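Given next, in structure tokens, is a single chain: the form predicted on its own.
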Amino acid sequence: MRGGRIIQGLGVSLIAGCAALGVVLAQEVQKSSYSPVVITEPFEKTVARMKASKAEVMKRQMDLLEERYDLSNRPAPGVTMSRGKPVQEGVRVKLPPGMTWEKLASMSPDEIKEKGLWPKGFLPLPHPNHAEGGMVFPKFVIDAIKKQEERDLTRFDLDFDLPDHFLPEFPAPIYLTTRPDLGDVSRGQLVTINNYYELFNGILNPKQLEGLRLLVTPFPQQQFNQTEDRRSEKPSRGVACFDCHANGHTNAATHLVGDIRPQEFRHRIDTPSLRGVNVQRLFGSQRALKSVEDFTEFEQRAAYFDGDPVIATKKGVNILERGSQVHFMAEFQALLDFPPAPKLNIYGKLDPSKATPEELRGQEIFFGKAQCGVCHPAPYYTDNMMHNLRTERFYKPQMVNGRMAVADGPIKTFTLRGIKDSPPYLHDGRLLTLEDTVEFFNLVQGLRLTEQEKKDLVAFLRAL
């Protein structure tokens, strides 16, 4: 008996000592870098349980939007992008009760992070999944896709969550560097595999028209590939990099960063256009990458899988060879113009005779009182340096349906030529309209700005 009881106590030792084990195992898979390798729920099981959950996910996140934003569609009389889509106007975050933009300008950044009082909007914006994260795509980018070419970017577990009022005109016009005289070459159509030769033959050379191949070619991505570890119900083919830099400008796509650990404090990232990248000099989310050639080149290598090259290998990665397609794809996004703007001179700055006067006054603002010009010198808008705002300044770290809302660090000095055809803006895409984006530079500088002013400064972002 005395020894029967010796074993039960060892048994039972080392049943505790595996469960110990165990809570140990876990947090340490918790503080991993790497993704899981070896999936060991059945895929329908996955997917059951994902369907499942996805309605809580999405109103979790729709009721962060509302929280946040005046989301109604109230587009700015006669203002609209390029091909004609309406452009909304006005501030469309919310402001904490009591409160007015003029009363938030006064205070210090101090006084603003004690009292609570910054808007919610101008937190960072979380993944509509955080915890999940991943590629997501507006639902028009979807159909169009699967129309076209009958490959399905839908995800059974979440969906793109702003509203498409707010997001870049679909498809966007192209305009290329190298026959301005031609205007928009798409046609009116979004270019994917099935068309972009009858588009662009006769236009580009042949290694140009090879590099547009590649780009509108879908390769195997986290969330859109042949495994079990994927978040389409079919096998996919993947992802084109057109799918998101739609017809090489953007859709609003979204993702979380690679590099950065852990999940909770990855940035959502809003697609950036690739207009005018001939003229940009730091690519990647962190701007680690010196050339569009070093940023197409690792693009699928990173992006494409959260920065893990271990489940890249697993899910098919595709290398691309640097001196053939990396060069050729590079070349053909060198082409990429910027959208016409009229009443610019050659040096970027405002022809007087074709300019409003209220345009006149925000250019006046832009260089002097609110110094955009000193990040966005003309004639391109972007000094291609890194700047950090530091807006923690504002606020105390807090926990945002999955996202920890703490410093954005540097940040890349975007462009702002064609500025009105690329919303929503900073690189989350949390400010959805152009005054938006100008209250919150007004506070985060510190400017003191008056109505007037802020109103002269979004008509002549407007014209740029």
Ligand code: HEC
Contents of the next structure:
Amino acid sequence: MRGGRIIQGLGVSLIAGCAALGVVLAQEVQKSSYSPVVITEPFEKTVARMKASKAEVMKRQMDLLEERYDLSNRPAPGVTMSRGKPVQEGVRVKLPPGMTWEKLASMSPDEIKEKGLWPKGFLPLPHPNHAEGGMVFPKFVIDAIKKQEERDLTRFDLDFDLPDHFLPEFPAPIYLTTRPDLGDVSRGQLVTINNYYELFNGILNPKQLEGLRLLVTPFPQQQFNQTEDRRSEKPSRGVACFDCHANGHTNAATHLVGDIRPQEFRHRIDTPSLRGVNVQRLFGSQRALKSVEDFTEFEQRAAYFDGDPVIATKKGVNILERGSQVHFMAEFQALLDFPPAPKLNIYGKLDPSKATPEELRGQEIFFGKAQCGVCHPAPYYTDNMMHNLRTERFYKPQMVNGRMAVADGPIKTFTLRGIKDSPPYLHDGRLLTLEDTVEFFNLVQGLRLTEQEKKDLVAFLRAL
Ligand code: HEC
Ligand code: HEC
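Now show me the form predicted in complex with heme C (HEC), since the one above was the form predicted on its own.
Full complex below, order starting with the chain above.
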């Protein structure tokens, strides 16, 4: 960005950046809710310009991650996701110099805010290039789809940022509410348009099979389409729902939320798992749409989280028919079950004959002293509501790599069933481990948990 100018993907503002000084000045030259429809720069120039600044953009983001987190690969001994990928252990958010978690927990929100002591990793996480935004896929996802479909989801302007060991296992197992007897029906494969039929014919009914076909069919979308307003070098056939919700779960593909303007206020969003949507009542971290059908229909119409039906039309919008397509897709999504949790009984609580003393103590704290259960009640560990955690009590508004960190507002209470399978955590993926989430809530709720209580809580979360 040095000495350069970037016209944002959403045409919201023009940024003149001076990365050498670490200062980014944002000047609003033209206020608009719309993305530019007519691109005047020749495509080859856009590619050359953005490729030239890619290294600097990614360095800025990786520096931020290093500053915030301990990114080392440290698996928790003996703890794995459902198909065996190691779960990372330990608190990864770094403390301000001279601080301990105990000291921090003994301070009031005002004091933490005044002294600037809120750990940086607890601030909203920006997109790898927040001013530009758009969908970004981890490299292992890009490789797998290229191999199966010869479809390339590489962006020429940026890469995914978080290290693979903090991401969900891939491909994830698939459990069906209708056929629990089968266990994982993915057979270890990534479900795509090339193999869905062979994998599911004879297991699903024809309606569900057609729903699944649509979920794995790519359609032109924001950064992946045939126009000059794309971020793939070659014209792209587009993106499928399961490119992000891989195997009905998540591969941590990221994006910006569509509901907010201007660009710097938009939240980064981590793809949520679709496991257990059948028992949920609100969809989207902020929008609180009331059905899976609504979510399915709107994602494609409004340019995938950019909330912009104008630009979606230019790129080749796919209008799904509610009665026969949306409904079928939603019906398949409703079959996606949580992974088995063998230690839980029919009430979703620990079976004392199977759980460890540590896990049982963790359950006590979860429903007792820590009051997690108020918002995350058993059996599904969500109250199907939104809550405002008011994290802005702890920090002053500030720009972080093009992201304006202010109040998050009310956010969906995500379910905690199968939670060890879906790092990173919170709607923007700002927390890398379950230990991080416990330190976060310890401060947000003012709990003053002991070291042992924190350990017990993590043990319980891993059993869910
Ligand atoms: C680019 C990646 C990506 C693609 C492609 C994608 N999604 Fe999503 N999906 C997300 C993200 C990110 C969210 C979270 C949105 C939010 O926080 O508002 C989400 C949320 C959802 C939700 C709500 C989940 C919840 O827990 O609230 C549903 C349902 C859903 N998507 C279904 C679909 C369907 C159906 C398609 C295809 C039409 C699709 N998604 C395509 C990334 C994606
Ligand atoms: C006042 C309601 C409330 C309480 C109390 C609460 N949570 Fe949450 N929890 C939420 C909300 C809302 C989110 C989503 C926040 C976000 O994404 O920014 C969340 C998210 C989480 C997540 C991440 C989920 C995901 O899919 O990324 C974990 C883990 C979690 N909570 C654990 C806990 C634990 C452990 C406690 C108790 C120490 C607790 N929560 C107490 C409301 C609550």
